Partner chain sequence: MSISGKMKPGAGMTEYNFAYLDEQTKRMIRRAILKALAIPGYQVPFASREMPMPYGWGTGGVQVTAACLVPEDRLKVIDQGADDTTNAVSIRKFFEKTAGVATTEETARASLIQTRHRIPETPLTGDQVLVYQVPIPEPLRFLEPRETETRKMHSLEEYGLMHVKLYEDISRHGAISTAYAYPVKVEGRYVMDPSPIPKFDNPKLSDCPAIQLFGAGREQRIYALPPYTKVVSLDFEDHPFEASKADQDCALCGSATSYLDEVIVDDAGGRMFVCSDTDYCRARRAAGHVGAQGVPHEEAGA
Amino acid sequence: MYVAVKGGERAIEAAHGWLAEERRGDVAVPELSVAQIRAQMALAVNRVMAEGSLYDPDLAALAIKQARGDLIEAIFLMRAYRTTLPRFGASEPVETGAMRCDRRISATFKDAPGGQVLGPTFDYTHRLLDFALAAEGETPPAPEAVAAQRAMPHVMGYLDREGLMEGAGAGDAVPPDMTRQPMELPACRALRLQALARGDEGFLLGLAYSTQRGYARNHAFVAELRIGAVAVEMEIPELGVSVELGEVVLTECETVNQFTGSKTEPPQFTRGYGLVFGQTERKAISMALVDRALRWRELGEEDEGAPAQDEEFVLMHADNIQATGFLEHIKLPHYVDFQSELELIRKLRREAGAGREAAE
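Structure block, one chain, which must be in the form predicted alone:
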């Protein structure tokens, strides 16, 4: 047994060494730096920060480099590192209405108050390979663009003032923190939004798409999508005031959905909400659609049995780190389990064969 264990250790060490070589790749090619990954693979960095629940572009870029570009492995590294960090307080709720927007669009109002800011987007690009990038020359300078400094009031506010939107509600005084206590079902909306913000982008995208195809009848409009920097403040008890700690880049999406009303509520619009680290608009829109689908019970709607309406199904399967761990553990040794099943199958076959012989 000891010899087998030592042999396994040597094999694992050799696998780690080989992994390091594969990560580095051809030594004749210059190695990617963390700064290059952060600057030129920003959308991957943003996803790792969002699903890793840790806002640090440098660490996210390092995780991507270490994981050889496997974003789920990089997210795992970020989550693991996050657990080692001390928590010294909680910040104040961020004010997204004061966001310095790099991008702000509305699909519901052409002349949105504050104006439309297209920002850096693939929306209007031709999906053709740009072979000029393969030349690895300097990119021509783009026209100078700056974040919008003017006030960008939320579009939802104008619908609110007409009484066309459902009330946002006060919410929980102190929202539960799913990183410090196990998630319990049924979950309040604040807890659901936390789980969705950490959830896998692809999983949420599939669920959101299913709502658009009719599973949950969740026809939504993007009232507003905004991306930009917001200040993070923390109250210092000794000073009695809030102090700005820095800024984070966020993507916020608010959707507006039809609602026919109920016995107590007139017909009005309802909302879905998504808020994610970095420029991650596909994730934020998906999050808003799934958030709205999960609200069927509190809005007095019927459960149509759609996957996106099933709270347990959505929240317990959205986390890609839990899913990866459970999925990939089956490739590890299960010799004893399999041998017991193998012996059971052989025994059943012998008994079935003996039964047939007796019948003959």
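Same protein, the form predicted together with its partner chain this time rather than the form predicted alone?
Since only the chain itself is given, any partners or molecules it might have are not part of what comes next.
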């Protein structure tokens, strides 16, 4: 006698219990605190905030802890939480020119007002495993100097004033909000940038890399990469003034790319733009390259058929929460559909066999 399998509910509860236990791991090892993750896994926290579209380092650290370090799972937790939050209003655009920079470099000029500031970067570390960290020794304090209270104007501004850059182009007064409106194609640049800013870092990295290797090559120079804190202000109509709500750390990348021009217009450099929450420079540079590649139509370039030029391909596949959900759903039961395919293939094979016999 056959009895169908039952007990989905019990199985789910047991799986959740086991998962919680595995998350904690060996209880002989002290538990990680959210504060530790926030302080010592800051780049993971930054990525989770950026792709989770929610600037809250504590929640991002909590999500990482809950997700056992699976960053896409942590991003998912942030997104699902974010979507339940009431919206009180929109901030003023942030002024990245007034950023308090921890890092600011330009690849296009040897020096510029404000200087080249390396900041806390992996760039020139030799990638040698540091076994001293395994011994949990305290890190000696870094040498300090008094920060120069100099303004750090955008490097791009110099090229702008010389007329060498294409106009940035005024966007719509109110940019569309991809979290409140369904994606509509073709998308304006503001919408594309939103989608890229929360897109998967790995996906954008691969696309950006493909442009460097010749799939819609656009010869990007990093005019400037800056990381630091900017003030977020919001206008309170009742008070008639803007008030500062707080600060967020951003990474901004502006690229200067090969110029365009025509018989009527002198050649001008073109631009790509990346702006991402937190210290996330791989993502910001990738974003700038992909942004630039997606602008082929407005810049009168050819459609080379390169993946990074294909707006629909890029925007519809950049979101790792959409992608991981749909990818992983194929492990759900599909036996009803499979059964219908089984019936069909058996029938077609029977008919094909009968046809062969008849022919013989």
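Throughout, rigid core stands for the largest set of C-alpha atoms superposing within 1.5 Å between the two forms. This is a predicted model, so every value here is computed, not measured. Numbering follows the first chain given and starts at 1.
Superposition of the core reveals a Cα shift of 2 Å or more for R349 between the two forms.
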